[in-house]
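Just the one chain here, the form predicted on its own, laid out as structure tokens.
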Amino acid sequence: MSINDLSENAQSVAPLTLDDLHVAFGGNRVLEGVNIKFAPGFNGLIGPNGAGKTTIFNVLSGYVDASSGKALLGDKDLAKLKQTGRVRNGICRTFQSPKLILDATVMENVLLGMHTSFKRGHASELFRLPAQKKEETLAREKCMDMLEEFGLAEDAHKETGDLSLGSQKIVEVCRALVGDPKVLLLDEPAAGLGADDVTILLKGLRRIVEDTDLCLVIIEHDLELVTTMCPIIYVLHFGRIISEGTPEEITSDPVVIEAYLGSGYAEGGSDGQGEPDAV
């Protein structure tokens, strides 16, 4: 094989691949034979309550195993990698509601995001010596740029519980990114937030994705959102994907209308009256 032949195996790699997952807890099957190739850049994955999209986050970040197939970091098979090893490779997550540490400040519960990238042992840290010093300095440096880009930079030294449900969401999704992840997964990101939050957690989110090769998935209720982020959108439904495409092709699909979208939805047609009965 050619160095030529290996680069483009490496490239059409995905970034994260579901290869016939099932899930079962005793005998209620929550995900049956679920395929998806996730793409660099934005990824919707949208569907009822209950149809097992937080139950794909869970077994991607080790909170849950599959029953049978993989789940696949590029070409590492995920069941192999406990949960701190999945975070090394690159996967991270947040979730519906912020897993944060309240009396602790902002920027503390962002430089958690940062453990990962830390050399310098407890010795080091005990002694403070100039080498953990300047790694600390740094990653606090770094922890305050993302804040400044998310608009919480004024809010870094405040105890976390002090912010709004919004703002705490959006201090996850910080500590998420500062590790500098291949895979983002945020469950609901837009839920809680004010109109202002949400155009800043979006904006920061494009800016990040433009920059990189991140693959970002996104599990929201909010079908504007996702259907102006993601030019792609994955449809599940009872445990099964039953229509992916692009924004357009998922709303007009009579198969996603009748599982999801409702008929609300197809008498709004194009104008953006309809309402989705399941969101």
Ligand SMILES: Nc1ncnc2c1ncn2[C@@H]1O[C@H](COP(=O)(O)OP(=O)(O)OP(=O)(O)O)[C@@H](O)[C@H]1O
Second form
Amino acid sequence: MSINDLSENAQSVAPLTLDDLHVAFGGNRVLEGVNIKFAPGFNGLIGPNGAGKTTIFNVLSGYVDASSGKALLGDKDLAKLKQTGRVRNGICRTFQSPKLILDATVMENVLLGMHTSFKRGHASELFRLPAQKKEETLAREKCMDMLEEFGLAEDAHKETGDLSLGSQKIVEVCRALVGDPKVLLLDEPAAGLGADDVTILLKGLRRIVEDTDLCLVIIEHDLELVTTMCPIIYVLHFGRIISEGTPEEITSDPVVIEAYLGSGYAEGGSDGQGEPDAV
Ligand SMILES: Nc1ncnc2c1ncn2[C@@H]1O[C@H](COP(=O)(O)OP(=O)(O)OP(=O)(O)O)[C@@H](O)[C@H]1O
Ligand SMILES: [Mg+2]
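Given the form predicted on its own above, what does the protein look like in the form predicted in complex with this ligand?
Once more the chain from above appears, this time first in line as the rest of the complex follows.
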């Protein structure tokens, strides 16, 4: 499939669009006219440290305001929605360093991802009405299924702070997924994970992407992971997209080799043996 085919495909169905997005912190221009149409399935977002990758997620999830340009979910302008409104509309994310309640259990943390789907009100909760109990039971079952999918069922009732950093990162992914997002933004999900955890994580994500229309955007410095998982990859450098295309296209693009991958990667070949110099 050529990049033109990919772009046309993305154009007709893109659930998430960045349109001439600019972000500046004072005089520091961090994003400068970013245009991306993220498609359903896996999308990679790569680039050197400080390129502005996390800033894109911060704009999409409402932590940072764009200076100009637009971010659209379908045809909905995200600037009109607060953070919780974005979650309600289907945008969920994880963080580069997981943000979890460490003295709550794993189950309690994952349940938080379902708070927008609870239909019962405070009265129902206060008096523990049957409908509320049923809703809570179903929610716990859903969270347990998700933890099972990602190999964490046995840890469900442990304090989250007792888990390894890698497992905490997977808990965050589970918390995002139980809300049935339309868009899932994963910020360096594999950093700090052991090889076995990475395998479990990717297998679970693959299954969910196969079964749904989820649009999944992965920021990662692990190039082998990105090129294996993502049919389309965007390369950000100093706040601009310098290349986009298939794994083969971006890893052989001289501009990307110069700005990010480095000559060491080029010598290692585009088979994932080389690693970016500039991370
Ligand atoms: N809230 C903020 N206030 C001021 N500057 C910020 C803010 N957030 C990010 N920056 C700056 O914007 C630039 C891009 O940061 P960002 O975190 O988006 O990079 P990144 O591509 O995610 O890098 P990394 O790979 O290291 O995570 C950096 O120079 C950073 O210092
Ligand atoms: Mg970052």
